[in-house]
Partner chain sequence: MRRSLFSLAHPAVIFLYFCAVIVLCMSTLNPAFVLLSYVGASALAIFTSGLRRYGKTCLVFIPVFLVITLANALFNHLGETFLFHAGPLRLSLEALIYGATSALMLLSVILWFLSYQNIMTTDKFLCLFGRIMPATSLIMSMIFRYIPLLANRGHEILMSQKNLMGDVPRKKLQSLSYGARLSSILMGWSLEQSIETADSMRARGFGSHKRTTYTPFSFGGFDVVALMLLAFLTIISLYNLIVARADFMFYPYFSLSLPHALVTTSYALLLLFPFLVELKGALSCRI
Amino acid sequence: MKTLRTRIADIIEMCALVAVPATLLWCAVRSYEHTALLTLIVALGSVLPFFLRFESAKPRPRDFMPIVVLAALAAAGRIVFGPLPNVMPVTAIVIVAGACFGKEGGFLTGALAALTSNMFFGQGPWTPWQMYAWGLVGFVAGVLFFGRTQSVSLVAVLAYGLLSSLCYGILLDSWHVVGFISPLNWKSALAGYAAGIPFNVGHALSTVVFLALIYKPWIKKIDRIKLKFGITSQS
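May I have the structure for this one chain, in the form predicted on its own?
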């Protein structure tokens, strides 16, 4: 049974997740002059409730260490495959994290992976957006698959990997289109989205390949580790 505090935290998280696309839509409709700055602030603010909630739960080191390790693996994988910009294992690993550790664990893994890997690729206004987008992928994976890793078919996981990768790309493209393309109209917007199609398709296909390779083996190993060390989820 959820406590009042937990329910309030859930509501805040959902509001934070919805705030980013809502702000993008508002800026596009109103043609707001300082769109890039406003959406950056909103994206950064949307990440904070998840870190604050995780910290307020006062997790034991054994509870957050797997999340840190998965985020580090995702960041390392992104760096290793850096010469191939359309190929990265980050999304696949974030989905595994969400399936194993729930929506908060998935969000934190995605956010940390983006933050740490950008220490190599370079920090900038895109970092909070990548943190939010990959965090959202992990969050939804936790909602869909947490507690059901043994019963959910691999096909369903691969389908989610494909769609979530495309949504990740569309979200980042939307930030670029709304924040930096001027004048903003249907033609310029379509041109902006079209420029991202090769990257987004490559990202989606590579996510499916990585998920097919790691999902079942990693799920089994992580489940054993959770059982052996009594690791609990924050979800």
Contents of the next structure:
Amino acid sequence: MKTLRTRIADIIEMCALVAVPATLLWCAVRSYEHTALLTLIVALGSVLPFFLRFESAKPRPRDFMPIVVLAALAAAGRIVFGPLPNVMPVTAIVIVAGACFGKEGGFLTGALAALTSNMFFGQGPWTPWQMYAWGLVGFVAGVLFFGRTQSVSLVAVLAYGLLSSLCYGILLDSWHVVGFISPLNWKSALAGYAAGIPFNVGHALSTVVFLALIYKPWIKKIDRIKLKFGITSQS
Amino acid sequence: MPHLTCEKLSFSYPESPAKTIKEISFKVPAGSFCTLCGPTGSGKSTLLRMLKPELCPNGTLTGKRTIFERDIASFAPEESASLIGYVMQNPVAQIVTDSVWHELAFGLENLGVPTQEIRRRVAETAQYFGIQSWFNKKTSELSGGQKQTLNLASIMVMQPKILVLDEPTSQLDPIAAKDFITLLNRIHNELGCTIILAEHRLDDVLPLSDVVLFLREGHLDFQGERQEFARYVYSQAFEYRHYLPVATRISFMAHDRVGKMHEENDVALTRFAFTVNEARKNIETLATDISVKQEARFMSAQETHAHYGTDSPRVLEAKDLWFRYKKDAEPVLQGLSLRVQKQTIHAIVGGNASGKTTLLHLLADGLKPLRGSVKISKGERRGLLSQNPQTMFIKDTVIEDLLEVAGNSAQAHTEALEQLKAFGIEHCSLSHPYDLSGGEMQKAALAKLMLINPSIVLLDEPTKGLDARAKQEFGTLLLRLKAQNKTIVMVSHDLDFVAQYCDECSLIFNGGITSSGPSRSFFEHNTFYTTNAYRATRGLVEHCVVFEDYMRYIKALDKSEGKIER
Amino acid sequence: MRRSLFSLAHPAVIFLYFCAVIVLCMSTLNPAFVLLSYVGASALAIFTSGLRRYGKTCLVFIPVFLVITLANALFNHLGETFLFHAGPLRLSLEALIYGATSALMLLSVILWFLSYQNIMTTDKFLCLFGRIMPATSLIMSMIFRYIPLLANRGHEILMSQKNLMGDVPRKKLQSLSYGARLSSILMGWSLEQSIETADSMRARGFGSHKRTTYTPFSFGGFDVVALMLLAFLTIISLYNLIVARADFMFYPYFSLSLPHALVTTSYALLLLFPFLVELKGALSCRI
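Switch from the form predicted on its own to the form predicted together with its partner chain and give that structure.
Starting with the chain above, the whole complex follows.
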């Protein structure tokens, strides 16, 4: 049974996740002057509830070690593919993390992979956005696939990989488009988004390839380790 | 006053009905240095983990275990953390954080010690353990020995009364291992900390121990002082002799001999040797007659000469190798040349970070040299077994992993099974590779490697973490491979193993091979970098590099005595 | 040693400074202030990362600058000073200036981040956040510990597997599946070993108590002075930016009256503060 506390935390998390696109939309419609600043702060704020929940949950070390390992793998993978900026294994690994360790685990893996890998790639205003976007990818993967890794078909996972990495790209581009292009009409917005298309398509395709290669074997290995060491997931 | 007491302690894991620990009772007095020894799989780790509530494995535990007359299970986590320190085997896996100072502070942070106090204790601990010079480094930049020192320091910073260590030196090279043991001795002597140490490399540890516990198949077969332990092994546990230090084994032989001469010779009164120095005195007392000694020295030397290697064609040759990992970095190898002869076991020895592993990777064609070349004879194939056998496995069972290389036919299946049988691990075929013990995993990895049918086998630290028995088995395995026309190149820190099984030996230093030759003469030319057996017999017995040579000398003594008497 | 250099200041001072500067930079589109911010950011970036790296970064900036400027200017019908017509496209000077300003603002934010990263090293960041979010900062520190570890293990796995399965294939897709194989071993092995790390944490009392945080940094005299000075400058600048809003407009005609000299000076001082402090330190070192 879920306690009242976890229920409230769940609701707060949902609100935080919805707040970002909602603010973007509101700013776009109202052509708000300080969009860039406001949305950046909202994105940063939306990540906080997850970390605060992690702080208060007091998890056992062996329950969060997988997050450490997967986030480090994602960051290391991003560094390996550094010369090809649109090939990012992070998205695929975050999806696996979400599928194996639930929505919170997925979110934390994504957000932490973004934050730590940027220590090597360079922090920037994109850091909060990447944290939010990759976190979201892991969160939704957790909602969709957690506990169903045996029954969900690979095609569904691949489709989610494709869609989620496109959404990731659109989210990141939105900050530039909504925040720095004014007045915003469909032509200027299109011009702004168009610049990111080659990048986003490359990212989406590479994610599908990565997922096709690693999803099944990784799930199998992680499931064995979860069983062997009694790792509990989904806080 | 007993510090730690266990009474009729038993333990069994949930999945198996057999008890891992069987009704053990022992006492460890406060401030003593206690060594827990026994073959691999005797339950040492399980017993040690039971002394630390947080690490106690899941299962059924009966009996009493107390520290300061309090039940161990009743300790609150923070009490246990600050009272009982626990150092594990793997230096890498124990490190939690990215920087040295944070690692030192980690335990104190967990206990909620105020910042000012942490600052003071971290500073003084870093000072005591000589960490100042690398205090600001990242943990990933440290050497293996430094890592384990850091692990020890970050436990000691919490000022535990009892320090439990589970084979802390098994992954270190001999120099680093000695340094670590010296550090332990300092902690024991200067801080009065009670030390409980599980170890299978006893050469450095036994001379320091006040209490020895000997565990075999879950039974505590012996507890007591180290001289008594030597007597116990001498008279009751013969098959455990080769686990003991070379020095002790030498004094066993001496006792055997003296026993023949004097009927009244009593084991209970003999003081066995534990250090090289004591062993040398023992050897000198073996025979009083100088002519007997000289005759025996001559005879045994003549016999050992037969064991020197002979010339055979070269199969692997490295010429003027230069290598570096990064542009602008100091080259690891600087004009290194090496020749390996066919059907020999060739050892490459040298200190930490001397480029041994890099050389092996170059020889295996895994890395490309900056300059120079590696050549192999026609028709030869290389196979590399890296330091961590885990890198070889990808499937869920050992047999599947082997079939991945062998192919999927029925014939391949029998071939793979035969391979496992040949390595003596057919019982593991359906286990997950990572669930095997260190020695078994090593063999399984080698079995997999042998399926690609290499004629040159390259091994990186193959005896790391193996106990005396497993080492012996592994050595026999190598000799068998050699007999099957294989050439073996191994990188090793384990000089005793190298002296025993290898034909050729090369020392790598400062990016090049400084000396290379038959391993016997190699060790005989060295004073510091040589085997314990040679150190103990240097100047007393000729050509005695391994313990077996010493036994030969003893036989020769008997013979020459007989001759002279006649 | 007196800690007179900005990079040696307490992490909190550094962090607050960059927060203030970045927020201020993003809160005004006044071209004069945007330009000022860009100059300040450039000065510090050149100082902290060298001219070469700064130049490289600026090279990357050119396409970003062009895209944002053009996306703003080409589809904008608000300006009145037309530069040229081409069918539906009308380019006005005002829109061009607006676009350029907007792009410059983005670039100066990025530059501020660049210097931020050079000065606020991982250690400082983790120390600062260790107090506010101890578990998160610990987990980050663990990730930083694992990244080089994974790289080493990856190398070892590559060496093993190369020998066992042959060299990395040349074809792209095959080499990817080869890489996936390596990563799979790396993941399984590391996850297995990470349990030992978890045990080591438990053995050292993790989770037994509310954690405190050790930091090698202490809040000294320089930090107090710097913080007060910076707070003062920030407040003036904030006031400045709010009031100065009225002093410029883009549409229909671009106009910019120079803001009050005193407030501009205080904003410039704020932006150049770390640069000046570092410069002074660098000069006094040389003597």
